[in-house]
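The chain below stands alone and is given as structure tokens, in the form predicted alone.
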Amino acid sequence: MLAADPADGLCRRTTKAVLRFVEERTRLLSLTVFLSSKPVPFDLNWAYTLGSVSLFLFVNQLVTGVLLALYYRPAVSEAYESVRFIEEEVTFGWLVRQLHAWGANLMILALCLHMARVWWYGSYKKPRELNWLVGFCLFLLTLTFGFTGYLLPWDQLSYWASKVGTEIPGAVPVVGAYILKAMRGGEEITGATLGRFYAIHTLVLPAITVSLVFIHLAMMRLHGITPLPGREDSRKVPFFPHHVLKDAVSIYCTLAIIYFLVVVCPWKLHEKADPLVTPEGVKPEWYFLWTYQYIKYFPQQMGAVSGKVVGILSSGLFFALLALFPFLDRGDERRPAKRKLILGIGFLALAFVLAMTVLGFICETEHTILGTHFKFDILGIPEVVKKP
């Protein structure tokens, strides 16, 4: 029989009392057993996997921007030469850019599923109405994340985007003016708005952000994750490694995508910026698309009152109705078929704002379907371009 190694105790015993130290000081270890050992329905689907996916986009944003920031100089002067320098100078800088843009599109898709999953599932109703909110301010934030970090780059397509993004907001009565002023720093958008841009998207955005995700975190373990409707007394699995598996299998996927985006569809860096020169079709970014398309619809005046105000603050209505959706829904009955009237709603909306994202593409376009050319106007009304 072999005798026991003298330095492997001794080894054991002083990662105990490290570990004892710590516990002792910090209760970090306690605190990860709480937030890590809940039980969970054992029948959970893959829709309850979004929320680790997301997270991991979260932490994917984390670990490239800080890559990024190590080279990258926040000047009008130097801004795009610097992420030019990140992509063809810096080993694998390409990569991590790639990852930083691409990850960001995903979250915000990401995000916008595992809402859609609450919602379809009723997870929102009591005592999980809080948490929802906790949730749905994660998800202005990652908006905020995708504005502000789009302007980065400095190049061309940012630049005018950004322009075009922050007029919207400056179109809202009394106050429009100074969120304007706010946002770029001054009447236009010069390095004040590149340097306040930069110091939102890589400080305050990620201190609030990693702060409310603690405590979404912690109010889904105090509550535990909700069951799939009429299965509550559904038998209960430790969360590791059950559902974690789930979880670990989602996010592979998700890298896997990642990667498949930016080998086939790699994310360009236009032309340096030019205030002087105004490219053609300038947008915003998808997931602000349909309210940039939707207000187009509304007349220059309506009354006294300005269209685009209206179209505005109707937009910010709709976000609204959605942060208090569980206090408008406060019954207790969670299963799809039996809300027709609220998932009703919810899929207009959902094919209203996929409407106007499809117009806000296609508009100021033109496109051969079926062998006929067609041209889109502005507000996405298709006309017949006849060959010479």
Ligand code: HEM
Second form
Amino acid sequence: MLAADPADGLCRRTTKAVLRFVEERTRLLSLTVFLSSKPVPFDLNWAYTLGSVSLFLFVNQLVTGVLLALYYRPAVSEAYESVRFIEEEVTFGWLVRQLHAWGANLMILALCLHMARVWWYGSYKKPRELNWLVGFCLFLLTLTFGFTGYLLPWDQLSYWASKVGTEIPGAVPVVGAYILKAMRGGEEITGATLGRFYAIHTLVLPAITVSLVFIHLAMMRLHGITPLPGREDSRKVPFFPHHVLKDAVSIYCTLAIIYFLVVVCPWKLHEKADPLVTPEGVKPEWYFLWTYQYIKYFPQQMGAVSGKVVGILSSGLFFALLALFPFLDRGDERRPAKRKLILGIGFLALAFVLAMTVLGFICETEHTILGTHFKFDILGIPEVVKKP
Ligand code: HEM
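Now show me the form predicted together with protoporphyrin IX containing FE, since the one above was the form predicted alone.
Entire complex below, previous chain first.
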């Protein structure tokens, strides 16, 4: 029999001593064990991995964001050139920028799907109402990340889309002018806007989001994950490695999708921003497009108030209803087949948002469909320009 290596024993004792030192002072190890050892039903499906996919995408944003910040310069005279430098000169800079840009879009999509899963299985019901609310705040924060980050490259599209985007809250009566000034740091989009968007994007939002993600996960751990409706008595298995393996497969697929997008349709850097040249067809990003399009259908004036204001307030109401959804749908029933009304309303809302998004994309463009050439006006209504 071989004698035990004394160096081995020393190594093990030192590791143990270091871990005990950290544990006694921070309780970090107990917290990690607490968060990762929760038992989960063995039959959770793939939709239950969407929260972890969102978490992975958020970590991707943090890591790539820090790397970008090493080279990015938030000044009107340097922002565009610094992004170009990252794309063309920095080793793997293009990859980091692409992962950040595509990661942001996929994170918003993953969050929408995660929300849809929670909504479909009624996982927002008692006692998880507050966790839905925390999640909803995370969703709003992620949209704000998208809005503030979009301006940073300081190219034509980002400049004009931010101008249009800041005009929307600016139209709210009484407080609108103040909101607009606070957002822009003045009347127009200038270096002051760039500076505050950068500070919010890189300092304020990450700090609040990280804190809320911790609260979200701790609350999820506290109540345990909701079992599939009707399968409340399913056998429980440890979270690690059973569910973690499933999460890992979904995360791996997400990585494959990001790399596919990065290679096949890289995120473009357009011409440098020029405040004197308005490009044609400026539109906000896809996740804001439905609100932007929806507001257009209101007439100029509706009685004493402007139609735009009614549009803005009613889309605000839509978000408020979504946030308060668990407090409106209060029954215990979670089986989708028994919640036809609620799910029906949800599907109608989803169809409306999708329709507005499609109209938003198609408006102010020209397309040839089955040989006929159409021009779509500002409302997305087609006009035949040339027949076959
Ligand atoms: C940065 C954003 C977010 C992250 C990282 C995140 C992460 C997670 C994770 C890992 C889980 C457990 C596994 C799963 O259900 O997939 C979870 C559960 C949950 N999430 Fe999120 N989430 C986020 C945003 C949201 C949003 C936007 C909502 C809804 C408005 C939401 C509502 C919930 C609820 C109610 C649960 C408990 C579900 C249950 O017990 O079955 N989360 N989240």
